[in-house]
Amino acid sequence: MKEIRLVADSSADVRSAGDHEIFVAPLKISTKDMSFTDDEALDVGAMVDHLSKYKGRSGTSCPNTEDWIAAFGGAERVIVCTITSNLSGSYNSACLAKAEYEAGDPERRVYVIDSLSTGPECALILRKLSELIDEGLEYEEIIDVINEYKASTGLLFMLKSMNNLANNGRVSHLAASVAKVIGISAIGKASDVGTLEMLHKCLGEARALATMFSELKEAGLRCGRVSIAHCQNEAAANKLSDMILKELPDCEVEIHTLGGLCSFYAERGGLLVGFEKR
């Protein structure tokens, strides 16, 4: 069986899954006077601090085809996971790279997964892929199984600011105005088509976390994996983890920090939660 290489853009915020390395094509965050590459060298905290004080325009750019092909690394079997195509050009860029890469060698195969999500949900997909490889499934079998698995995962978010989302056209300025009120957090989810769907506005972090937990249960969380990622808000991540494990002790919860791209959009205090539905 040919070795399978796992590749993702940097929105997944992981560099390994199980015993498998994740090869990453980085996105970029830029302002008028600075550019940040979302790779292992990025000081995410310094970037967030800089952006919180910056008043000009900022934006992001996806990996180009050369970035993707470099991440493919000459492997004959590649599986790629990208941020949702409805919020980024990363998926389309990966598909262009796939076409060019396969044209150069008829033995090469690349499968590109549009996660319809980002961050911790992508991390769950990559972890599942690593397990399927370890189980010895063939390349085509893995693709079939992961598409079924992807339908059983979800993403919720809690945001205290949506300025960067609004300024880059990811949500309306009207929706973003909710989070400009001091003490208000917006709760939402990744929709079935990979857009951001707002669900609640909550006064106070405690209420926001309780609402998020309620939404997790409503979405089907029972005993699966939960990946909580935060932007400079570990305390909130731990509180949500405690809520989950107290009522749903069979869940497997992990907590980690967001990388550059997801921190840019989640902003300081934000949480993203990927989970398995049961």
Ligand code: X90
The other form holds:
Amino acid sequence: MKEIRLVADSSADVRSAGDHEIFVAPLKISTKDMSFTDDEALDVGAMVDHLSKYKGRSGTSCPNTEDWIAAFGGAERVIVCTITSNLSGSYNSACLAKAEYEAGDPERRVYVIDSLSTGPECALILRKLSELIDEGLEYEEIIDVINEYKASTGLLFMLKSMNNLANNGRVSHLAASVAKVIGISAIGKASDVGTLEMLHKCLGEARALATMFSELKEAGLRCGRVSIAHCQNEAAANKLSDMILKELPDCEVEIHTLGGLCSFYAERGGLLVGFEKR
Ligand code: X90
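I've shown you the form predicted alone. Could you give me the structure of the form predicted in complex with heptadecanoic acid?
Complete assembly follows, chain above in first position.
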């Protein structure tokens, strides 16, 4: 059986899943005079601090086809997970890379998954892929199973500022205005088509976390995996984890920090939660 290489863009915020390395194509974050490549060398904390003081225009760009082809690394079997195609060109760029890469050698197969999400939901998908490989499933079987799995996971977010999302046209200025009020957290989810769907505005973090927890239960979280990723807000991640494990002790919760791309959009204090619905 041919070895399968797992690849993702840097929005997934993971470099390994189980015993498998994740090969990453980086997105970029740029201001008028600085450019940050979202790779292992990036000091995410320093970037967030710099951006919080910076008042000019800033934006992001997705990996180009060369970045993707470099991440494919010559492997004959590749599975790629990208950030939602509805907010980024990453999926499209990965598909172009796939066509070029496969044309170069008839033995090569690349399958590109549009996560319709980002961050910790992609991390769950990659973790599941690593397990399916370990179980010895064939490439085609893995693709069938992962598409079913993807339909059973979700993503919730808590954001204290949505300036970067609105300034880059990823949500409307009207939707983002909710999070302009000091102390208000916007709670929402990745919609079925991979866009931001606003659900609640909450005053105070305690209320915001309680609201997230009830949304998780409402969406069907019972005993599954939960992946919480935060931008400089480990305290909130821990509180949400405690809440989940107290009432749903069979859940498996892990916490990690957001990488550069998701930190840019989630901004300081933001939390993204990937979870299994059943
Ligand atoms: O191609 C690019 O430049 C990247 C653009 C990415 C835009 C959106 C990133 C969102 C990051 C914010 C909250 C979670 C939203 C989930 C929606 C599916 C995180």
